[in-house]
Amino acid sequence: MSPIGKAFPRKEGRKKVTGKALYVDDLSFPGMLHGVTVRSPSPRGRITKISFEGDIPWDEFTVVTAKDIPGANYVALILNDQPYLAADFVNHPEEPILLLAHRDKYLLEEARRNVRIEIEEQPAIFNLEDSLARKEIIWGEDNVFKKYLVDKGNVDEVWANADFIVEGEYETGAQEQLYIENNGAIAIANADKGVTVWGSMQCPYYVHKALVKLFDLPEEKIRIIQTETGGGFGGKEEYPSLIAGHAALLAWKSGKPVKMIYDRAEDMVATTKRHPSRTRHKTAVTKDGKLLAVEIDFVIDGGAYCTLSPVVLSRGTIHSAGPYVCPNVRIHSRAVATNVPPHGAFRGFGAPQSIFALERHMDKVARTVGLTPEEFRRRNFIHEGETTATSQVIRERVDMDQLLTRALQLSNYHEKRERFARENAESNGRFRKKRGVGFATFMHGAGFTGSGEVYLQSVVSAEATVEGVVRILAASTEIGQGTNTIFSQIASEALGLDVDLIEIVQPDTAHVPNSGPTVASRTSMVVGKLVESAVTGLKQTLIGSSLLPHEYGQSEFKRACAEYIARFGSLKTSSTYQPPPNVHWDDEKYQGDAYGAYAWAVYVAEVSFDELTYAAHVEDFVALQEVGRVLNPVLAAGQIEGGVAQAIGFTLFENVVWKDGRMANNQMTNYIIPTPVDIPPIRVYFEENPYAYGPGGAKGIGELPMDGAAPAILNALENATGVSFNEIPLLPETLMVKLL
């Protein structure tokens, strides 16, 4: 029986529910110290004095400043502009300035409160509009980390002859990842043996690269081990390089193991969040509803340092034109600097921001032309053989019309739209609630953008033991999404063995190859394909050595493994990424095949609006997507349900309150997220269209559900109220101001 498409239990589930799984804060080492970070109280300025005050035995403490860094004082990532510790100047509140370590973590907190940092304040910028206007130059020559231009056809020639020109502006706010487990790391470090770090992370080789530079050591002297990780959502993509470096610097100077664990307040106030955005659309359309030209200006707020803003901007840029065909497209995009803590990776990676703007704008264009949202989209959906905004020819079978038809049927969209219109009009003040229904149609590219996967050259290895157990060695991490289970199913399918005979090795840079980061909806499709290829190599090696027949059972496989290892010493194969055929990308022109494959989706939201409290509530949600073949239906549905719930928070609840560049509501008591009573039934459906270059036919799925909920909900709210809302989070007070 094929394991693909079956709901196998979580590979690591038993350990987690019995408490045997060890998270970083469960680990302890002899003589271990605890470490903390002392941070900037100011958004921007020059450090003039650091003093150590209070009745504190300062001689017992390990103190690390920028002067103690043995290598380069920057987090090695893209632009290498973010220091591990500010030496002279700070660019955002909570920027790390010095580190403390002590065996008593309670005395350590008292000591942290008694470090005084004096800063000569300089003017700061706190939003992207002021950054674009160059109110102050705070980064480079123009405050711009990165810019892109996508240009297809000739947009300028279209405006004069268009029947309609529709413009709109749309905004999204920051969002906190709020993973269950806070950031944490433990380090052991010395000049002889090098640096070893255990941590909660998504990308061990990111941390490895960063610490090689920080300590100026050979690669083999840096070892990064991923512990069990309680969620990431992108928030543990790049940030662990910072906390791991801090723990390692303290261990290096003290000569003892050092543990650093953030509490919730510090984790929220200091770490990265989703990039706020502003998108402007200008669309030319014929009177019969055909797109002629699209011009988009997409800007994201990167915060004080670059981090991953260029690649977040890239994905947001490419997705901003959506699943529609248009002969003339121009997209300008920029990531700009502000004096808030750096923004970074978050599920969706720029696409939720630009897709929100697009799908709100598509409803506006449809209304202007006099078509229903459904009919307008049907007239413009992209099909096989047509080209995207980057001139990528769609070679896979795409049927957005069928997806839309099925989603509208499953949600009872047409009946609800008619009934809600009648009931809302007939209420005459008798009912406090109005209802509406709306939808969004969208796609999400799986894997790194453009040449990213080719540049990474990811590797996965597989090795067999004498007992016939197959061990998968990859740096892709299990962070709650089901990596271990999916890899086991893929390997089981390729080998014809029970899932129980597959073991996933815990990511450790000393033992596993670099399969790339656990991001970008790439784990199943890209790395899973490498798993499939690597274990197929094992099988072919055994068959080629005449120890295993072409048709075999588990006992024969075990005997073959034992005999091969007895003869040759080890049985191990590796697989390196190769792009699918006919995939080409031009980085300079920003044209070509942006992604090997896309997942396609239609999400439908039913929303109620309370005219007394101005609260909006999602009553029902249908999520239909085509993601290739579904590898594990329970895990796949869980990804969609969780992503939609997170997107509902992004849309209606989660409001990061900024005060002079600092998050003012950095606790779970005042950063409001949806509770179970705020989440509707999320009805998840799949269309299966196997992708030839994915393992078992699978494509990416993890980020997709973050993209479509926000515009579907706001489209439904407009249907309920007759008023257009173009910013999120859309809180009751915002609704009140808009509707009064």
Contents of the next structure:
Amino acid sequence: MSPIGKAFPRKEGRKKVTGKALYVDDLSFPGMLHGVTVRSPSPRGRITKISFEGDIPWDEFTVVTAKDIPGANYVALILNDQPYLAADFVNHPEEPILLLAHRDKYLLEEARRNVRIEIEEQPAIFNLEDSLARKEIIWGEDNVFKKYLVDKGNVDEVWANADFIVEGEYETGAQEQLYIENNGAIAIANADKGVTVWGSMQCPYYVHKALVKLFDLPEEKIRIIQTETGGGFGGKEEYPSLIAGHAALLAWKSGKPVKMIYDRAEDMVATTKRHPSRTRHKTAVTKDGKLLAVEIDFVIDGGAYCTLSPVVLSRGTIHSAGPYVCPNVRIHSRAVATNVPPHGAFRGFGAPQSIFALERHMDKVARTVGLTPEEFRRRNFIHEGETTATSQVIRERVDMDQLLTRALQLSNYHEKRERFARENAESNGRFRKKRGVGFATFMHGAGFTGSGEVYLQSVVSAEATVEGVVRILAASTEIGQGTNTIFSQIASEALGLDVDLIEIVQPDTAHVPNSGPTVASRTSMVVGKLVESAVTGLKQTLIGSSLLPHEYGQSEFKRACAEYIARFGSLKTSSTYQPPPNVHWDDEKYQGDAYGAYAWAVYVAEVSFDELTYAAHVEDFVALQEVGRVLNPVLAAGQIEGGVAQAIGFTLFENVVWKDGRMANNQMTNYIIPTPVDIPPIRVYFEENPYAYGPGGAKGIGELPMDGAAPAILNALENATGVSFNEIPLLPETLMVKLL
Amino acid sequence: MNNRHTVEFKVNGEARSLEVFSMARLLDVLREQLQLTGTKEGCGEGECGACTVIIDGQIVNSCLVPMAQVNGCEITTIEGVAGGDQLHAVQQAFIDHGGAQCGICTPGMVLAAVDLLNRNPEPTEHDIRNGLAGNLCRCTGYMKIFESVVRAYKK
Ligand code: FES
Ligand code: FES
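I have the form predicted on its own already, so could you send the form predicted in complex with the partner chain?
Now the complete complex, all chains and molecules, led by this one.
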């Protein structure tokens, strides 16, 4: 019986429900010190003086500054502009300047408060408008980390003759990932053995690459081990390189193991968040609702250093024109610098921002043309054989029409639309709840953009033991999304063995090859495919050596493994990424096959709006998507439900309050994420359409659910109130101001 | 506040007597002195419920409990919610129905669910939502947690 499509329980589930799973803060080593970071007191300026004050036994402390760094003082990533420790200039108000370690974590906290850093302040800028206006040049020559231009056809020739031109502007705010386990790392480091770090992370090889530079050591002297990770959502994609490096610098200088765990306040104030964005749309349409030209200006706020902004911008750019065909498309996009802590990866990676703008705008265009949101989209959906904004020809079967029909049925959309209109009208003049329904139609590309996967050259290995257990070696991390279980199912299917005979090896750069980062909804689809081919290689090796017949059972497999290992010493195979055929991408022109495959979706939200309290509440949510084959229905639905809940938070609750570049509400008490009482029933449905190049037919799924909820909810709110809202988070305060 | 006191209490049925600062947090003592690391810290301010334990039949956030308050108390942590290698019905249901993803909220969530079912053996959906309202999960969107609770009592 094929294990694909079955609800296998999570492989490490037992450890997690019994409290035995070991997260980084659960580990400790003999003689271990604790480490903390001393950060900048102001957003921008020159460091003039550091003094160690108070009644603190300073000689007991390990103190690390930029001068103690053995290698290069930057976090190696894309542009290498972010220092591990600021040496003389700070660019954001939480910039690390100095590190302290001590045995006693209470004394350490007191010591941290007694380091005084003096800054000669320079003018700073805190939002993307000021950055674009170059009120101050704070990065490079023009504050721009990266820009793209996508140009298809010629929009300029269209405007003059269009029946309608519709413009709109849309904004999204920062969002904190708020994994429940804070960032943390433990390091042991010395010149002799090199550096070993245990930590909560998504991408062990990102940390590895960064520490090789930081310590100027050969690759084999740096070892990174992922401990059980309590959520990531992108927040543990690039940030762990920083905290791991800090812990390692303290360990290097003190000669002792050093544990560095952020508390919630520090994690929220200092680590990355979702990039705030502003999008402008200008759309030309015919009177019968056909898109003629689309011009999009998409800007994201990258914070003080480049980090991953170019890639976030890239995904946001490519997704900004959505699942529609249009002959003329121009997209300009920019990631700009501000003096706030760097923004970074967060589930969706730029796409939730640009899709929010697009799907709000599509409702506006529909209204202008005089069509329903549904009919207008139907007239413009992309089909197999047609091209996206980057001129990618869609070669898979895609049926957005059918998805839309089904989602509207499942949510009872038409009936509700009619009933709510009637009821809302009846309630006019009296305070009560108004209700509305709205939807969004969208797509999300899986895997790295363009040629990204080709550059990565990911590798997965499989190794058999004499007991006939197959061990999967990959750097892809389990962060709650189900990597362990999915890989086991894929290997089990390819080998015809029980899932229990598959073992997933803990990601440890000393033992596992680089299967690439655990990001971009690539783990099941791209790395899973490598798992499939690595274990297939193993099987073929056994068959090729005549130790295993073509048809075999578990005991024959075990015997063959034992025999092979007895003869040849070991049995291990590896598989390296091969792009699917006919994938071409032009990095210069930003044209071509942006992604190997897309997931397609329609999300429908029903909201109520309380005229007395100004609270908007999501009452019902239908999430319908086509993600290729569903490998494990419970895990897949869990991904969608979790993503939708985060997206509801993004839309209606999660408000980062900024004060001079610093998050002022860096506590769970006043940065509100959805609780068990805030979430509507999230009804998840899949449409299955196997993808030829995914393992078992699967496509990526993890980020998709972050994309569609925000516009669906705001479209529903407009339906309920008759007022158009184009900024999120949309809090009761804002609703009140606009509706009073 | 820097005074050390002897505090006597029971954890998972075992009597303990410890020298501690009276203002030390129960959470830290469990994790660091008793190596019961199944109890997690998510916020340290009583918001997330990751540090949930049961004291004398009541769920509490152990990050808010000073040691001075646990003298003479009986504490159950995730490690003691079922005997030995056994699983509590709630734990089994969380495994079978996707109630745990990254798992960091899970020990607290399981204890909150156990406590809810002790007080209310057949909760409605509304009861479940309210019973778990003090426990935050960022991964699941709660749907599979609610389902796990229902399956645990329907078993
Ligand atoms: S750690 Fe105690 S409630 Fe969050
Ligand atoms: S399972 Fe990750 S926070 Fe709940």
